[in-house]
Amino acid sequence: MVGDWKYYLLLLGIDMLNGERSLPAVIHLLRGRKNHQVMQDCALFGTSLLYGELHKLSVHQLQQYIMELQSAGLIQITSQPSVFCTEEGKKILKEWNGENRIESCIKAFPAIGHKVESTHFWLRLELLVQTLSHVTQGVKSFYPVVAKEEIREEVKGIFYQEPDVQNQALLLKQEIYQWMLTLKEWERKIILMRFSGKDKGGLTFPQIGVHLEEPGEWVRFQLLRLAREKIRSLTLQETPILYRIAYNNREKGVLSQSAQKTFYLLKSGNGLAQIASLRGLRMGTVEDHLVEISLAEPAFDITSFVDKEKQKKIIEIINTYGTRKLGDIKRLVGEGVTFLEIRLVCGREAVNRGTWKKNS
């Protein structure tokens, strides 16, 4: 197990869920199940960075790895059923965290949408850099570094917004240069080594890891963190090209396709019941979309769906008892508060404040 990131990511996910979720919840998290409960849990427990990290493994394979962790005495599975790290598991995890320093990466992603947004930002940037490098040197045909057709089409749209290709390349180069000035040397290496251009191929994450004497997985996490931090600092006036790369079809990146449609109808003045009727959806599905929107859009005002007094009451329960089990919060908060209201407040608190302190 030592040195295998699969085990460490499993152990980390189990520890962060803090015994408040079942074994299937851990598996759904790491396999990246497109489920609103999983999405909300990522915000509540701060596990967005881990979402989908082991998507290539089957449920059976993950169960086997979990059983190995249990046999090694690193985790315990209870009859509730829930799963949590043992003291030995926490010790191993502490040593691993000390070696790999990914706390800043975890904190960078309050919700899954932020991870998606950062991933798309980097892919667009990577492809635009490659495109401009070739086109400005008269090469119009090359093999793109990004395979996703959706990303390719988005980069085409960004590329053609600026008629002067040479000027666009110069502006982007200047913006990246200014970005590099704000980073540590090893952070600059991660970004610059990934870029491809004419007569230059970008390095893979493991290859960059060799240069930095770090695991390739660690390098990828750090790149996503750097992308997220840059997105948050962009302005149209100071970094027009990077801003365009980040915010091109932004809602499309952070929200599921169905939630995008619901958000559009909400902004058009429709209520939840109207949206359910117009779209032929169950009310529960529309409520799921509302929670997804509140997690992805910090500026989205939830007050029209849960008044400030109820918000205050729910937050007091959260702070007093430290639980993230919605059923427990509902029981403690009493009548007159719905599960939707609890979900909205819990999600907003997690995104705005970070995850709550674990119970001892």
Given for the second form:
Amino acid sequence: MVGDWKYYLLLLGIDMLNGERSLPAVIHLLRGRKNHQVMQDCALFGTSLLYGELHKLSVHQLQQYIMELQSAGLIQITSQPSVFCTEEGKKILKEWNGENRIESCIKAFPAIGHKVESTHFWLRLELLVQTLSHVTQGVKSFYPVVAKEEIREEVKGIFYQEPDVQNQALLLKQEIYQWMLTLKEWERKIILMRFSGKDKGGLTFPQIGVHLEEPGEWVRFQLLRLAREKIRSLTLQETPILYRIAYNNREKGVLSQSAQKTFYLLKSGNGLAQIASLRGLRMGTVEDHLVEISLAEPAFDITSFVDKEKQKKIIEIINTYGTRKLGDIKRLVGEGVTFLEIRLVCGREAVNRGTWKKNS
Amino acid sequence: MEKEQLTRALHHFFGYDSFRPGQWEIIESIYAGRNTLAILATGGGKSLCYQLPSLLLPGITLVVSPLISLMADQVQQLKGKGIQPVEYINSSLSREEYQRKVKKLKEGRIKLLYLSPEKLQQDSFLKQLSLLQVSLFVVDEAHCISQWGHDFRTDYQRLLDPVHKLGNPVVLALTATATPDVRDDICNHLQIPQNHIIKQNMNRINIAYDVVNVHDEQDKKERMLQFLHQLQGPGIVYFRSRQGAEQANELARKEGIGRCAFYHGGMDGEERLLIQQQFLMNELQIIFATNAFGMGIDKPDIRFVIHYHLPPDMESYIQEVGRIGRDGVPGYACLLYSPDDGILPGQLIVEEYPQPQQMRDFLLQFSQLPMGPITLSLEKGKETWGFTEQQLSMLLFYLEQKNLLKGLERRWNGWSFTRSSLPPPEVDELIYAMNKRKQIRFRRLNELIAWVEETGCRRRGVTRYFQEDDLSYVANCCGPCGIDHSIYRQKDSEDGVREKWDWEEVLHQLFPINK
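In place of the form predicted on its own, output the structure of the form predicted together with its partner chain.
Then the entire complex follows, led off by the chain already shown.
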């Protein structure tokens, strides 16, 4: 198991969910299931980086690896049903954490949207660099290094926004140059080695890993972190090209498109039921959007959906009992509080704390 | 259309000045409206035979291909050449991508469409297609039609019906390798008259065939490394397992062999693209790969192919070594063989087919199904019986042939069908049918092993297998006939001094521009 990232990510995920979630929740997280509960958990427990990391493995395979962790005494699965790290597991995890050093990466991603945003930012950047490197040197056809068609379409759009190709390339070069100045040498290596251009093939993560004497998985996580940190510092004035790559005329933010529409209607003064009927959605879907908005938009005030009194009560319970199981909270808080209200408060509490479960 | 006109178009779209042997005959046959079977060696420029006409014919050209990754590659290559009205549709697409492509299709913005065969089994999709004028229906890798072929696909047996529904366009079947029995199967299935077969010589004159016998695994590794130290790249070493490819790469790296990488289907798409790119740009000299690598890669200067593991049959072997020297320069094909090497491909064949217990469980549940319409998802097949897609498809195909189910149709994530009232078959019958398939595969494996263990001329062995007689060659023939290895040795020093890392230089290399 040592050095095998799938076991590491499973154990880490289980530990971060802190015994408050069941086995399927762990599996959904690592397989990247598109589901509001999973997405909310990511914000609650700070597990966004792990989301979808083992999507290539089947449920069956993941169950098997989890069983192996159990037989090794690293985790325990109770009948409740929840799953948690044993003392031995925590000890091992601490060692693995020490070896793998991705804490800064985990911390960089408060919500799944941020991971998606960083991934897409990187892919667009990578493809635009490749495109401009070729086009400015007189080569019009090349094999794009990004397979996703939506990304290709987006990059095409960005490319055509600036008619002067040489100028666009020069600006991008300067922006990347300035960015590199802020980084450590190994961080620069990750980014620049990955880029492809006319006379340079980009390296895969394990190949970069060989240069840095690190595993490929580590390299990829660091790249995502670097992308995320860069996005946070972008401004339209100082880094117009990178800004365009990150936001590409979209509204700044990490909401899903559907949630964006709901948000828009909310801001125009519609109630939840109204939005549901306007958009022809189930009430539950609109509620999911609301939770998504509360997680992604720190400025969004939830008071009009949960009054201050109830918020206080729920937070008290979270603090007193140290639980984030919605069912438990609902039982403890008594009549008159809905699941939606609990979800909103839990989410907001995690956002406000700005931290999530420590993974040691 | 005149040859002159087509040659001009060839130059305009693809930049070639003339057709390669066989290509013109095939295109001419299409324009004459004849259903045609074309057998062209790998690297013989098969795809051009339909790509060029597709741009000039009035309607759309459909290309059925079994290889999803190959479709994406082909489309990418064409778009890279500035040929835009090409697309592919298969089950790997997300719903949004699929809808976007169908929209493009409806708007008439596609001239050449690659399809996976199961897509044609979806009624709704076929209806969309039938609204269009289809000029040409291409069956790529047509040997998949044949039960005797090395790569039988059940979906390929149902291609004629869509052809009829699409208004009987001209059919072009293409394959790189076809023994006479496979050829007959293709012609029968697709209604191609025997005199419409156009066949290119299979003999690749610039490839020297060699088999090196080794004692055991350790010996094999050492021989491989020895070759890698000596041979002029670029080259490919083929494995039957992903792990094998990765381990060999690790080993080579430790031995100081530079510029190598591994490649297999388990890697993320982006990573695979990067490796391909590095190989095309000659930044890599050696790829340790599974058979996922090579198809759709247009690299003319591959100098050697080494097989670390035995392929499943002669066709696969010839296809893989066929990537050598498409530019005509002599190249070297070597198969490393130890006495136990037949075991692994045998195991892999067995694993491809459902096990008796799985079939028993499956039939038991099948007999309890209601008589109405039923959908069966891939997920269910996997979770309940542990079937791969291929295995489930084989079983359903068998049941359909026995009239036990009707209206078998491919869905997004599985199949739908209606159970007939006939009683389900005895499990022994099913086991027998699967064993028969396995026997065919084993026979083909044994034919390859016989070739490997033979002491006579290897080129003669290959041509005999495909029932040909051309034995000509340039440079070297084969191991038994004697090989002058010096012509395959490294000419340039492979491991140049690694340049010092300077990030500003790297950035400048990407964008050699200044204010």
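The structure presented is a predicted model; accordingly, all values stated were derived computationally and were not measured. Numbering follows the first chain given and starts at 1. Rigid core: the largest C-alpha set superposing within 1.5 Å between the two forms.
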Aligned on the rigid core, do the two forms place the Cα of residue 163 2 Å or more apart, comparing between the two forms?
no
Superposing on the rigid core, is the Cα displacement of residue 9 between the two forms 2 Å or more?
no
Using a rigid core superposition, assess whether residue 82 undergoes a CA shift of 2 Å or more between the two forms.
no
For residue 267, the CA shift between the two forms after fitting the core, in Å, is 4.2
For residue 328, what C-alpha shift in Å is seen between the two forms once the core is overlaid?
2.8
